[in-house]
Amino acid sequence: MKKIMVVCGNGLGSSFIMELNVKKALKEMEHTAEVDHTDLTSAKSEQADIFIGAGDIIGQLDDGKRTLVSLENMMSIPEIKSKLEPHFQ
């Protein structure tokens, strides 16, 4: 099972909302994954198959090894689905 880490600056409000939206998107796509959320600093030491977050935040995790998914609209279920779907094929 894939692990998806949702990341925001503080790991509280927006990443929690994105976590809920990622779970909803996964359910609509009929995929399963372990989904959790955290702040940017903690995310640097976390292990996950996919890190997802707003574009201005997620780029700061780019170390050339992580799989990053950048969102323009973190509330958009269609955008989340379109960007996660390739990682489940």
Given for the second form:
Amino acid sequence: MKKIMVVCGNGLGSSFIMELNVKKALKEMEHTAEVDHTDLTSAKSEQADIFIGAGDIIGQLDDGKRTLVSLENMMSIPEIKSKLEPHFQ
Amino acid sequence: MLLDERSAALLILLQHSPISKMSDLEIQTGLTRRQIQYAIGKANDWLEFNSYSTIQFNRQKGYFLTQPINEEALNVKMTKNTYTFSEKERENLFYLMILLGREELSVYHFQSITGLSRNTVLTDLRQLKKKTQQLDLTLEYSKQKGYVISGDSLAKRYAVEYLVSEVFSNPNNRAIVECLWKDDEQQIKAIKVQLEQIEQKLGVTFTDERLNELSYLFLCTDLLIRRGEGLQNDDSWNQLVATDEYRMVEQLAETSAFQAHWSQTEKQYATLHLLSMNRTKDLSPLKEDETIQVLLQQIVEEFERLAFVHLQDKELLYEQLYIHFKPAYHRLKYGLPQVNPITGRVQKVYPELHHLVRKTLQMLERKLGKAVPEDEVAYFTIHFGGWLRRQGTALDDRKRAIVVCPNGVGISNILIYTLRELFPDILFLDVLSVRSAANYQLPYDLVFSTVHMRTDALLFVVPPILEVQEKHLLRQQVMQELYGYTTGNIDAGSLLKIIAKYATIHNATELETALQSNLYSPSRKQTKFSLKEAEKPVLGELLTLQTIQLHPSAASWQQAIQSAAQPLVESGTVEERYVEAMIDSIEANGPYVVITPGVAIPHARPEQGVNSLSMSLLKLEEPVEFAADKPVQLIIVLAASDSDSHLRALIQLTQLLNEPANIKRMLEIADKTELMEFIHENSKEETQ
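I would like to compare: after the form predicted on its own, may I see the structure of the form predicted together with its partner chain?
Now the complete complex, all chains and molecules, led by this one.
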């Protein structure tokens, strides 16, 4: 099962909201994945198949190896779905 | 060979207590271990010099003297020639010398008395000059008159009273007394004889220290009157003329014990002191007796209410307190200073009790319209403390709790009443707002709070009004946490019997072990408890008319966050630095808090200044740019007190914001109440 890590600056507010939305999107897409959330600093040492978060945050995780999904609108289920879909092909 | 104040006091202490462990000495002297060891060293030098054997130590007895030191010898040796005055003592000494002004005083006088250098004395005098300014007095020097203090006679009288009281509250005052009043022995003796007669006639017994102190105070008064420092008439004292004490003073003023002419005002002044003097026995009837009796009863009742203890032998207690309270009442009413030498120690040894007594006396302050000084509070603390000890109720052993309830006085009262009833064995120190709880000084073990707040103590989140079921549950939680057991009295053995009655047991031993480990599992390392009903608040509880704001515009996104957080800062649920932290976080990580076009949820970490879980919302008519392409109109500040209590509200918020139509509608609404109602109606769903 894929592991999706939701990342935000503090790991308390927006990441939790995003986690809810990612789960909702996955459900609608009928995919299953392990979803967790964390803050930016801890994310750097975490392992996951997909890191997802706001553009300005997720850019800081780019080390050339990680799979990153950057969101414009974290509340938009359609956006999340369209950006996650390619990773489940 | 000089003996300083500390070493001298220590020797007198050791002389009187045969067994003194270091810990006892620390408590008795209020000094630190190091200071005591230093004082012992100095005292030993002195003992050796005077051919005594030094202070001994062994494990059982602690510190002790093998050879009695003649008290007289000790005292005589501590006169001014061998005695080193402390800074405080020098200040009192110089102050009184100048106030009483019996000779022209120059620096040489002070030098010869203290044996200190000119520079040290000049430094002392500069300090004293500052001190005199506190009472609007001025310390001046002139070649003709030497050092003098000029200013209002009443202020000088007050200063003399306070200083005399300070001097005599120090048990080691022989050297100072000798410096100041060496030549007045005859008059002091005469005054004492008169005062003892007054005691007999009035049927009271003053405490020895106070009788002594009063003799010197009257002597000083006599000196001041002679120098033309008489008091102006004070109308509020007129009622004193009718007292027995006043009659006594009139007679006293005629005797040869006094040399000056005492005016009616001065006699009233003396009467006041007789009335306000601490006594050990009191059989005298007093006009204001009834007032005092009633007040006393109210004080005791208030104390019982606040400390939630029941005081026994009330009759005896009233009798004892009455003797203390009658003079204290007059001291408070007329603002007479009274130095309590052990106030500091009382505050240190009985911080909780002292705190509760201070709260108790607020009622007295209201009735008298006068503040009750710490020194007087400490006296009451000693009385109540003594009584509790006598009946074996020690407050020290009880767990201390504070109650946090920002819901207003009425609700707070109901809550604390319920809690006190539920937990008679817990000492409830205060009901506080979130803000004052964050700055609370006294130590405490438990917090009962109606809001989720950040604390290192055990936190119990409770609804402001508890139902029967909840009371039961809360009591279980608290008991489990404090004592590791619940009151149910369930044991594995009796459970096994019940199970055997209705079911077939295949392995009784295993079952019992399993039950045992389940029942008696060590309490979880958890520091936060909530009752089901008081659990994670919903969005509707957090976003209210108080926390929702509508503004036309904001100068910058930083400004917008500041405005949005303002209601939280004002109510004290977050500190100013939390606002800074939210801004810093965005500056460091970019505008990731803009979770969907038009909406930002700024937040930082709980430890960056959150006092309790809270949220606020600011709606701007004009969008403000959080970044070049990120205009925001709804700013929802999130202040989480831990990592989970805010989640329920956050889920609801997500629900609300998932629907672009909802955001659109929220931006259209121009009325605060309407906006709040819309948010509440559209955030009720809780499926996840």
